[in-house]
Structure formats: C-alpha cells, structure tokens
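Below you'll find only one chain, the form predicted alone, shown as structure tokens.
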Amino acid sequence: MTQDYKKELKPAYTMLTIMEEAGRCLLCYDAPCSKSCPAGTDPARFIRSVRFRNFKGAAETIRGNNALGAVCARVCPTENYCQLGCSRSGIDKPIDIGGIQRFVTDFEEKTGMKILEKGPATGKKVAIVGGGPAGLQAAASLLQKGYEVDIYEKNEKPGGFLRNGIPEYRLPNHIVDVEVERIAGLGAKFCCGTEVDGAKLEELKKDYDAVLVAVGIGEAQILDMFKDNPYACPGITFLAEVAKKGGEIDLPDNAVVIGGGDTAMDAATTLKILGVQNVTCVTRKELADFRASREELETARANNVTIIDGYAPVEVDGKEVKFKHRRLKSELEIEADLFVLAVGQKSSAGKLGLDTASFEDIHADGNVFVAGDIVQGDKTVVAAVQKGKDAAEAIDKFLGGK
C-alpha cells in the first residue's frame, strides 16, 4: 500500500483557516446557496454563525437540518448545488461550503455537543428497511417526531453505500460510526444482519404502524460481455470489497476501469492508493459530458489516473479488450490483470415484492412507504437525505402528527 487508505486526502481547515474561508462570505440576503441545498442545510446562515466564532450555533443550522451533516460535508458534489449560485464566483471562486460546513461538524464532535433530542412519545412505531442515508435521516426526523423505529440492515453494521460504497480516504468509517451513534442516541434500534424479503415485509406491515423501504441501487450490474470473466468485477463490488478488508487486498500492476461516474472515480483512485502502477479509466462519455463530480475526477487526475474518454467496449477476450469510438472510426485495445466495471447498480426492490422501476411517490402502498435512491431524482447522499426528510413526513401525516 503506498498510502494511507483511510487517511483523508482533503485537508481539514485550521480555526486560522476557516476564519479566512468564512470571511469571503458576501453575506447575501436572500442567498442563493441557500436556496439550492436539497437537504435545506441552509448554507448562509450556518457560515454567517462561524463568522461570529458562533460554533455551536453553526451546528444547530446544520444538525437541524441534515442527520447526516459530518456525512454530506465530505461527500456532496457541492459544485451542482450549493456553491454553483455562491454569488463570490462572480469575483474569485466559489466559498469551500463543504470544508466549512466540515469544520462545524468536527467541531461538534470534539466538543461532545448533543443537538437532536427525542420527541415526546407518540406510542406509535416505525419499521425502515435499510440503514443508508435516506433511511438513518427518516429515522432521526420520525425519533424527533416521538415515534419509535427500528432499523432493519443486511450488513453487520449499518451505514449502506457511506460504508460499503465510498472509500474511506474520501470518508472514513469513524464518520458514519458518529453519525449512526447520533441516531442510535436518540432511540433507534438497528437489527443488523437481518435481511428482508417479501414475506419478511409483510410481517413488518403487520408489525408496525407504517414501514419505511430504503433499500437504494446497491446491486452491481456488469456488461453481458464480462460476464463470467475471473478478470472482471462490478465497481461496487470491489469497492466493497476494499472497505470490508480496510484496504489490505491483493491488487496486479496494471487495471482498467470502464465507466465515467464517481463510482468509477472513486475505483481508480482507490486502485493508485492502493499501489496499482498503471490505472486506465475508459469511459464512452466524452470529458464534457463527464457524470463524475469535478471533485472526483480531479482527485483521479491528481493521482496519476490516465483517463481515455469516448470509447465503449465492444470485444473481450479473457485479458483483452478492444474498445471502439463513439464517434471518431478509431480503436483501442487493452490488456489488464483486473477489469473494474462501474457501468450502474440496480434496486433490490423487487425482493420484497415491490415494483423494481423507480417510484415517483413517497407512499408505495397501504402503509408502506419509500425513500432513498429507489424514488426518483438525484442518486446523491443528500438528496438521500432529503428524500428521508421528506418520507418521514409523509409517515408523521399518515399517522395523525402535526
């Protein structure tokens, strides 16, 4: 391993630092930044409390809005939503939200500070089917709201895609252990190890006042033509991988990644944290049309990933792979040791004896309701969260709350 897989590679800011990052703050009123976070974090006023050295109050902003605050700081592409209105673009760039807003979170947990509180019971409980973030957020905004929920979670340790999903060099374990210690303070219990299927969900209906389903796009798709080729794996899967094993695998020198979002970026990345010498993403979208956050694919360029953009495999052959332009007549052929497809991930919603297309609406069924990357719109963790927000008060109304 030539680095740290679970160090960070974004530096944190200092109290020097982020007193001059929050500085540049235009203090708009009316702030667009505000106005474009999914999750509501509302950006201005959390920056405007730092400006005052007002810590603890940044964090009441941030907490009272997003569950998963120290999650999304290190994780949002805040270049699409809250920093592309920053009205400081029109002179320098952009203020570094996320660094600012990861400060704030940091600073809570130093300081040991406890800003969510359990509402007053209501008598009323509330199953939800995966412990990602859309899930852990509806369980801290249903908790607030008095109600009683039980997480149920396949894996040993809750956390989804933020722990099986995103390496830790981006966000580390000990992040989504605080988070999930946040939640699980305010009265949540996680059945871990427990899967859910059809039979399972329909006692749960039974069980429960109103069941939440959050079970995201966790399932690895590969190309037909990979298909049972020992050299090929699914992105999420070695991704998974990696994170069960802390980084400790064994890599061979040379890799191709094929696909062009942050699941293919992060793969690339981890494979030159992790030593591999030679790391190829070939992608069939063309770099002005790249799906990977900028963040992400600066990250891979830093880290000495060659990047071929504009060709799609066509050919394999054990090692081998020709790929071909979408556009240009050209063709390229490749050989590596480990081809890492990141080319999608569909729902396990079909399991439960749900319908597997994408909902458009929160309330599925009777007292079923979804949430999360299965209900469509963005597949980012803090649209995640906001769906969650917005699931749990779609469950508060059914059940008679305020």
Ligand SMILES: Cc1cc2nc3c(=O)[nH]c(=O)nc-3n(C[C@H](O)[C@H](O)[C@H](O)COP(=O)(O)OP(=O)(O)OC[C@H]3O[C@@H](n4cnc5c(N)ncnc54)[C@H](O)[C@@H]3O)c2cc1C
Second form
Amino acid sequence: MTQDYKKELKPAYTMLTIMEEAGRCLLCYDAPCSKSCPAGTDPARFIRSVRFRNFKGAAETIRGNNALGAVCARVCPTENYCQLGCSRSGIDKPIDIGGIQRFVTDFEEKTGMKILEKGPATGKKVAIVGGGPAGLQAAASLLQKGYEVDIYEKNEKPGGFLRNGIPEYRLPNHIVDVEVERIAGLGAKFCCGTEVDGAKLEELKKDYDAVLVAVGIGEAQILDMFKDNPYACPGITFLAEVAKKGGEIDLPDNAVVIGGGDTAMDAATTLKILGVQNVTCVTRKELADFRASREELETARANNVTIIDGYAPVEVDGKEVKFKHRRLKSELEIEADLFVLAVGQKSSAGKLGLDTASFEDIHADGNVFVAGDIVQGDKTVVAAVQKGKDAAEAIDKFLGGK
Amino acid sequence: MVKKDLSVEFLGVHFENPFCLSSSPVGNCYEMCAKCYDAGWGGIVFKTIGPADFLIDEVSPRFDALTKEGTPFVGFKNMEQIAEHSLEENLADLRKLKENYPDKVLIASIMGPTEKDWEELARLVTEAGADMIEMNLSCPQMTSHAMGSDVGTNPELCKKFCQAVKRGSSLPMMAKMTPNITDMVPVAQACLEGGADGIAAINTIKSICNVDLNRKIGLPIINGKSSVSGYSGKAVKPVALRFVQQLRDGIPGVPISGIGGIETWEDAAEFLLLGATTLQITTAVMQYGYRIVEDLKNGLEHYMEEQGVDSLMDLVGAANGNMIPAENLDRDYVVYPEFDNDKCIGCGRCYISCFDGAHQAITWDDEKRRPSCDHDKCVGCHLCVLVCPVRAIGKGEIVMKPGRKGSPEEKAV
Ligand SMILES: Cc1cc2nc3c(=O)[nH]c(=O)nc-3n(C[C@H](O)[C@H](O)[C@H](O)COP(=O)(O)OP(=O)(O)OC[C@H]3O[C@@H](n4cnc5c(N)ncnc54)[C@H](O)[C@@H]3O)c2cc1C
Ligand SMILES: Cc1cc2nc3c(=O)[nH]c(=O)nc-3n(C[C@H](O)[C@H](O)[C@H](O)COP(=O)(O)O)c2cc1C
Ligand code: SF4
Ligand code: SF4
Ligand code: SF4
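Form predicted alone done, so how does the form predicted together with the named molecule look?
Up next: the whole complex, starting with the chain shown before.
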C-alpha cells in the first residue's frame, strides 16, 4: 500500500485537458481571483497566458511572485482564497486554479526554465533560522535582492511541514526538493542538522547583519488525559514518522483520530491509504463549522474515513476512550490500537529564548525578524510565503536597501 | 525572465514590436488608441478615414459569430463600414496621438471614391502626423461600388489610386488587399507599380455565418433582413496565411503586414515565418481586449530564445522556401500511423473515421477496445492521428511505395 502513499492522489492535467480547464476561465474584467491570493499571485494573468498558449510566460508570472509556486499549487486551500470569488461559479464551479498552477510549474520544471535571478551583491549577510516555507521564501527574496543567505535548519533536510507534515500523496518530496534546489541554485547555503538555541541566536545576531527566525509551530501537543498512554501519539509526530519512513510503518488494526483540522484529516487519510481497516475521526466541532479545508474533508471521506462530529473525549482507559456529544445526550465508546491526537501545536520560538506567543510584528527586536506560522495571521503555506516576502522586504529596508 | 528585442523595421519605419491594431473599431478614437499604446502595442492602424462628405450610417446590431461546441468566436462577421467620426475629429485624434506617443507607430487608413479624395486624404493624414498610410482597398461592406472590396479586385483602379496617394504624400504606404479574389498577386503588383511600398493582407472575407431557422433570415437580423459581409477571426487564419505565402512567392521579398485570425504568439510566429514583418489584429482584441499583447510579446520572446535568434527579422520568411507546388511534393513513400496502446483510452473514434472517412484499415478489438492498423489497406493519410482525443496515434514506420527509388531513412517526415 505504500505505493499509493507516495503517489499524488489528484491526477495532473495533460496538455489537452489543461486547455479545456483554461478554456472555462471567463478572463474576467477586474478578476476576483487575482484579488484574493494572500501572496499576491495573479491567477487571471497566468490562466490567460495558458489560454493564449504562452506556458513559459505563465510560469514567469507564478515563479516571479512565489518561490514555492509548485508547492502552493498542490496544497493551497484555494477554495478559501483565489477560487472563492471565481466568476465561473455563476455558471457551474470555480476554475481549478491550483490544478492549472500545478500544470504550469510542472512545465517550468520539465523545460528547465531558470526564472529567478540573484541580485547584484550588497555585501551583507542574513541568517535564517528554520527552512520551512517562510524561511525558504525569505531566502529567495533576499537572494534576489543581492544578500548572502545562510539557512540554519534543525532537520536533515529543509522544508518544514512541507516535508514532515503534509503527506506525500498530496505533496511529493520530489516537488519540495526541486523548489529547495532552485533556492540553493540562487546561492542559499543550507546548514542542516543545526538546531539553534538561545546562545546560538546571540552568536548569529553578531555574525550577521540580520537574523530571520522562521521556526514554525512544530511543538507537538497532546490532551492531558492521553499523557503516558502508550497508544496515543500527536498528529504531527505521527505524520513526521510516516514521512520519514516513506509510509513503511507498523500498522495498527484500527485507529482513532481526534481533531477536526487539516492535520486530523491528513492523519486519518494517511492511515487509510496505508491500509488500516478502520479509521474513525472524532471531532469536537460539528461539520457545519469544521476547520479542515473542504478538499481535505472530501479526500478523507473518499478514502472511507468514518467521521463523527460533535464529540469530545471525556475518559481514557488504555485502548478504550469514551466520548460525549457537546450538546446532545449521547455517548460513544471506541477501542483502538492507536489514538492520533491532532489537537494543535505550539510555537518553536520558545527554544530560542523568544516570546512564545504569536508575534504581531515582523520586526521582533534589534536585528531580529520573524516570519511564518509564529507570526499572527493565516497558518498556511501561502501565508508563510507572503510573510517571508514581507520579512525580506523589512530586512532590506532595515539594512538600507531601496 | 526572458528579455528579447522584438523591434522590426518595416517600410523604413521602426516598430518597437510588430504588433499593431488593424484598422477597425479597436482603434477608433484617441482614448482607445492611448490605452492600446499603454498596453504595449507597437503600432496602430487607425480606423479607416473617408472623405468629409461621405456619409457613414451603421446598422444595429452589426455582428455575428460562428461557434463550435464550447468555443465562441471561431469566426466573426461584421457589417461595419469605415470611421463614423467626422474627418476633423479623426485628424485631431491622429494629431494628439502623435504628440503624446511620438515613439509609437501611427498608421492612417484611408479610403475614397475618387483619385482626388485619395490624394486629399493622404495629404491630410500626413499633415496630422501619421507615420505611414494604409490604403483600404478591401472593405466588403461599403454601399458604394467605387469604394470597398470591389475596387480591390481591379488592378488598374488600384494602381491609379495608389498613384493618387503618392501624389498627396511621401509617407511610406501599404495597400490593404481583399481576400475575395482568386489570385492576389496581380492586384498587389499593380499597387506596387502605383507606388505602394508594401502590402497588407488580408481584409475580411465575404460571408454568411448563420441563418435564423425559424425566421429564415441570415444573422444579424436588421429589420427582417441581413447581408453578406466580412468574416474575420481565428477561422480566417489559414486563408490569410495562404495569401501571405502566395504574395511572397509571386513577388519575392515584398514587405507584408500580416492580418487575419491572429490570437496567440504562435499565430503571430506563423505569419512571420511566412513572410510578414508586422502583424495586425482586430477580432481577438474585440473579444479579449488590448491585454492580449502581453502574451503575444512574451510568447514571441520565448520563441526567439528557443530558436536562438536575436532579431525577429531573422524569422521573417523563414518558412517560405518550404512551401512548394503540390506537384513537386515527394509522393514516393507512406508513413504508417503508430498506435500507442498504453495511451489509448479505447474510444474508437479512429476506427469510425478510418472506416467512414478513409480506407477501412483499422481493425477494432471488441474485447480489448483497442485499434490495430492493417498496412495492406492503410494509405497513411493520418486522419486517425487528427481525431484521436488523447494523441495516442503518431508517425510510425515509413515504407517506400513499390518501385520507387530512395530509402525511408532520408525522408524528413
Ligand atoms: C499536517 C499538516 C498539514 C498541513 N496542510 C496544509 C495545507 O494543505 N495547506 C497549507 O497551506 N498549509 C498546510 N499546513 C500548514 C503549513 O504547513 C504551515 O502553515 C507552514 O509550513 C508554516 O511555515 P513556517 O515556515 O512558518 O514553519 P514550518 O513549516 O513549521 O517550518 C519551520 C522550520 O523550522 C525548523 N526549526 C524549528 N526550530 C528550529 C530551531 N530551533 N533551529 C533550527 N531550525 C528549527 C523546523 O525543523 C522547520 O523545518 C499544514 C500543516 C500541517 C502540520
Ligand atoms: C468590426 C470590424 C470592422 C472593421 N473595419 C475595418 C476598417 O474600417 N478598415 C479596414 O481596413 N479593415 C477593417 N476591418 C478588417 C480588419 O482590419 C482585419 O483586416 C480583419 O478583421 C482580419 O483580422 P482579424 O482576424 O484579426 O480580425 C474590420 C474588421 C472588423 C471585425
Ligand atoms: S475569477 Fe475565475 S473565471 Fe474570472 S478570471 Fe479568475 S479564474 Fe477566470
Ligand atoms: S457592446 Fe457596448 S456599445 Fe455594444 S451593444 Fe453592448 S453595451 Fe452597447
Ligand atoms: S482514437 Fe485514440 S484513444 Fe480512441 S481508440 Fe483510437 S487510438 Fe484509442
């Protein structure tokens, strides 16, 4: 079953089908799609390029704006962003903007286009702590502005949640590799396997003209009642383990996932794809105000995950958990070999001696800047990309760029 | 990001890129032309200007479109005449455009019933600051036979009018041809003899797009009636390309401004390769707006990069030599189609087309739902290649016809 885990679930467009989808686009005046990308992508522009058979121009539009365009094409919750106000909904359904972006960035890769260029050297150096999407985008933007960039990453490889959170059937490692290589090609130096602590941060502050902290919110959390329960595992820990082993993990006979966000859906679908017979996802929220993106919810359902909404765990005894409905008089008891708890994460910034609450401002203190999930705002890849761009902009200004 | 120099020299005038509006409502007044220049077009052929006393009286509605399945505007029919603004207004707009956009190319399109009118109009637009003149010898919907496409089929008349324009102006001048003619070369030749410096082709093709089946009237309906009128857009590209090629064949090296059905950079490149130096567009702009120039330019720049050329002029006419008379084509071999069974999705369209439209050479496996080709019957027409919805059929084995000399390896298929 591991075959499926690594294979992208969503089929790619072909040269023929892409023209059908681009042909559905109405080429709107004052296009709504282009006003609702958090990273300022202009979908109307690149879809029009596809429509007029200028695939390379489409790639330039995407890549010039987003160093992780191929990643976002696959993981963006487009239904909340660019596709939300799509005029085509007035006829049938929105344009599959993510799918078109994926086709274009695949085309870019296949034809070996080199779109981003290193800027003329400023002679200044920036250290980035954390090689997730925020750090990667900031690196790309800074390199284009002519800064030297070193990225300090705790893990063996950069990518953050792109590599150890989002499962491969949604985002193959290969795509992350290509995006990272492109940034390395611009001149970024990666110091992987280097965890930065408070002392190291002080060093970096002295050795570099500026430091960007983009460590994400990767500290796992678990509900108190599951503490020391050998059958319980936090969602991101579980997904990181699956990612690390390429899907080759010991499978439970049946599993319960607790939580109703994207991590919960990913964990539940992953378990199903890997071949677990019974996967039940129990969520406190009711489906009407669900946090997970619709696409993630639909993927979980399409893979036969049982979803029970409105129930919260009240009692645990080894493999047995009792849930109660939040409003109704109703109880539920499930026995499982594995409990995956996707109930949120904590900021990793505390380990660097920084304020652990979420930052309001990109400019934290002195020559230290912050970006990504640890900064207030949406916790999505595309939001991290925009925050990375903002941070690069702020650092450039701070260091006297135009 | 790609950056290539798209500039061309045409009739001694420098264009920052070859893309121009063709004469039509897309370049009808100052505001439109200003927006068009701002959008990045290299030049504009202003809407055809007629003599002061010529009355323009348009119908409503005045357009129709040919559609096919999900595609709107395969072809476009219009019943417009020439500029509806007064001569003074048009000249004032030309003047203002040249003042505010000195580096962009401004071309005045003119048309008149008499030699005197042509001469006078040429003089007026020259005074107004145009960089070049285009003679509209080709509008198919003028109500007077002294004006319009009938003129464009008469070489002597065209020559006289060209001479008149040359008397009125020393600006470079191109004559715009009608495609409603079997052979364009004699007319173009006459125009060059009359002083034209280049040829613009094509104007619209006389057409009826659709008929209202209940009311039994062609479209568009104007108080219960309709008329034959000009057809343009993507559907006319093949006709336009044919004329461009034949002009270059008949009058080697003739400078051409190519027009007809250009929408994408690929269309544009085709016109260039067949010998056009500048490119003019109307229908695609009417449908999509001036913004199409962004992808036309950028796409062409990428094409130059792929082709390794630094000047567009290196591409102009590069395909002319590869169009030869049909009787000179190599008829010694057959290229059999090759079926990729993994790509095939089993629709059977190739089978239907081969049986009903070709040579019954495809055998259909009912069980597996897969085609196979019988080389004894297949003539290598490649109808199947064109109908396959997933491009599962390609060029396969090349075989010499019995008794012919040469070998398959030397054939450029
Ligand atoms: C399971 C899951 C699914 C998701 N699905 C989606 C989705 O479909 N679409 C979407 O848009 N978003 C999704 N997200 C959210 C998205 O992944 C995050 O918003 C995004 O990755 C945040 O980027 P970041 O750079 O701020 O942090 P991260 O991606 O967390 O990267 C932080 C990096 O910093 C490194 N680091 C941490 N501490 C240190 C240290 N002390 N020293 C050195 N390095 C350190 C980490 O190893 C990591 O590589 C998902 C998240 C999860 C967990
Ligand atoms: C609505 C309309 C009006 C036109 N008016 C003129 C005109 O006034 N003078 C002229 O020379 N050609 C005129 N044309 C012809 C165009 O300039 C052009 O030659 C023709 O439409 C083919 O190009 P296209 O396929 O890009 O539209 C007109 C075309 C259209 C569609
Ligand atoms: S809003 Fe939808 S239909 Fe309109 S331009 Fe954007 S993708 Fe196309
Ligand atoms: S396109 Fe404009 S001018 Fe023409 S009918 Fe519609 S609203 Fe009127
Ligand atoms: S037309 Fe193409 S897809 Fe259909 S049966 Fe023939 S080869 Fe297969």
